[in-house]
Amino acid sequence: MAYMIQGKPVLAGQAEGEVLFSREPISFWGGYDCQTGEIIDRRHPLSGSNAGGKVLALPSARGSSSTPAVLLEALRIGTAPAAILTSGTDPFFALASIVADEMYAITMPVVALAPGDFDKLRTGDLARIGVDGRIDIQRP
C-alpha cells in the first residue's frame, strides 16, 4: 500500500528511511543514547529500538530543554534519526536541526503533520520526505 501525506516543513530537507512510530513523546535527556541511537527510556514503548538513520515519528519531545544538546551530539556522530515527523511544531527538535545545519552542515528534516496524518503512520513503513514537506509512504 502506498500513499502520500503533506506536512509542514519546520526544517526542510530530504530524507528517507524506515519509520519508527510512537504516540508517546520522549525525552532525549536520559531517554536516548546518543552514542548508539538506542531509545533507552525503559518506560517508553520504543525502548530498546534504535532510531539511528530512521524516520522517527513522535508527537513531540517531552520535558527537558537538554533534548537539542543530546540530539545535536547524535547528529554530529551519525547516530541520529534521518528525519523527525511530529504531530505539531516542536521547538526542541527544530533547534537541534538548525544548529546541526549551521555547525556541521548536517540537515535533518523536521516535518509537522496534521494529527490525522500523523496517526496513519506505522513502524516499518518506508517514508521518503521531500523538501516541500511531501511524504511518500510505502507500507510493506
Given for the second form:
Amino acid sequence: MAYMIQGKPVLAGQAEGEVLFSREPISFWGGYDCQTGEIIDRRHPLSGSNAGGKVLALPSARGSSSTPAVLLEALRIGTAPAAILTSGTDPFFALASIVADEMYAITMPVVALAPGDFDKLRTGDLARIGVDGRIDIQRP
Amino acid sequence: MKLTHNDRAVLRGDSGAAARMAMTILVRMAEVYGAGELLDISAAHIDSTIYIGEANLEFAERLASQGARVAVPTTLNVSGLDEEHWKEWPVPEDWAEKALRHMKAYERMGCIPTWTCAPYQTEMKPHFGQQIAWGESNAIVYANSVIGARTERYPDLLDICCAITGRAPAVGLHLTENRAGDLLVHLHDIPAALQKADAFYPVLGHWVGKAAQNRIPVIEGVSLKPSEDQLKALGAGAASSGATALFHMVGVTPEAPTLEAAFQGREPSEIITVGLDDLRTARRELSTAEGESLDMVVVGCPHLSFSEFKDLAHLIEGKHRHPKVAFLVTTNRGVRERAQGAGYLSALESFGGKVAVDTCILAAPMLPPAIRTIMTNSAKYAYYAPGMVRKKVIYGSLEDCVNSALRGSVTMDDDLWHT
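Show the form predicted together with the partner chain, please, the one above being the form predicted alone.
Once more the chain from above appears, this time first in line as the rest of the complex follows.
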C-alpha cells in the first residue's frame, strides 16, 4: 500500500526512513538516550526501541522542558531520528532542529500533521519527507 | 510577524553576535508558535543549566564568549553538579569539569546563581500577572497556577534566548484568553483526612497530568486550602505525567475564585470525576519495585523548601537511620543555609542523612550502582527515576520514607488510602 499525506513543514527538509509510531507523547529528558538513540521511558509503549535514523511519529513532547537539549545532543552525536512527525505543531522538537541548524547546519525535518493523517501512520511504514511537507508513505 | 524597531536592530547584529543569535532563534521559534509579535518579559528562569552534553555546553559557551548578558533578572535552575559535595559521590571527573564549565557560562551571562528547580520559593518569586519566561516544568506550572504569573512552557535553549533579548513570543499562557480551564476534574468522596495529607497531592498530580495531557485542568471539590508545598507537589506530578503548565483549583488558586472564573465563563470540554479508587491506582503506578528491599531514600524533588525541611526535621529528630538505607535530601544552597541556622541540618546529620545542594539526582551521575531501589515522596522523582537513573522506585509519604529508612526495609502506612 502506498499513499501521500500533506503536512506542514515546521522545519523544512528532506529525509526518509522507517516509521516508529506511538500515540503517547514523550519527554526526551528521561525518555531518550542520546548516546544510543534508545527510548528509555519505561512507561512508554516504545520503550526499548531505537529511534536513531527513524522517522519518529509522536503526537508531541511531554513533561520536561529539557527535551530540546537532549535532542540537540542526539543531533550532534548522530543518534537523533531522521525526522519527527507530530500531530499538530510541537515547538520542543522544532527548537532542537532550529538550534542544530544555527550551530551545526544540521537539518532534521519536523513536520506537523493533521490529527487524522497522523493516526494513519504505523510502525514499519516507510516514509519519504519532502521540503514542502509532502510525505510519501509505503506500507510493506 | 510584527517586529519592533529594536527587535530588528538586534536581529541585524547591532547588539552583538550573541544577542543576534538569541534573537534569530527566538524569532524563528515565534513563527513556529504562530505569534504575531513578541512581548516584554521582566524575569526569566533558565532550565538549560544541567550539563546534558557537548552541544548544550557549546551553545552556552558560545553565547557567553560572544558577550551575551541577560536583559532581565534571571534565575538558574539546578546545575549538573553539587559544587561542594560532588567528590563524595562517584561523579566522573571529566563530567564534573564540563558541568562546572556549563555553570560558569551561565553565571558569566549575568544570571543569579540560585541553582534551584523551586525558584518560586526564593526571593526571586514572581508576582501575580507578571510576564516571565520560565523553564523547568514544575516551576512553570507553579508560577502560572499558584502565583498567577504568566509563562509558556519555555524549553531549554529558548529560555536563555528570551532572557538575553528580554522578549518572548506573544502566545499561549501569556495571554488571558488562553488561560481558561478546559477540563473539569471533580473530586468525588475523597476523605478529608486524605486531603489533608501531603502524600495525597503528588498522587492527585500524577492522575491529573495523565488525564489532562496538554489541556488546562480545573480541580473542584477540595475541601480545604492546600499548602504551598502541597500545590508544588501536585504541579510537579502533573507536569511529569502530562504536559500541564497551568491548573486551576477552585477557591484556592488566584485565577479560580469561582468555577465560572476558572473557565472564563465557558463550558468545560470534558468533565471527569476522580474517586478514591482512581487515586489508589495512580498511587500504585508510581512504584516500580515490589517487596521490602530498600537501598536509599530521596526527598526534595522539586528541591526541599525550608518548611518541608522543618517537617522532616521533626520526624527524624533523635533517631538514626538503618545502616543499610542511605538518606538523601536535595535542595539549594539558600535553603540549606536557613536549615543550618534553624538546626534542621544537624538533625539530618545526626539521623545519618546527607544533603546534595544545587543539583538534581535525576540528572547528575552521582548514584552508585549498588543503589538499586529508591523510595521517595515525590511523584516527579518516581516518574522519572526508572528511566533516567535506572533504579526501581517506591512512592510513599514522607513518614513512610522516614520509617522505612529507620527499619531498613520498605514499610507503608496504607490506612489513609483505605477509608
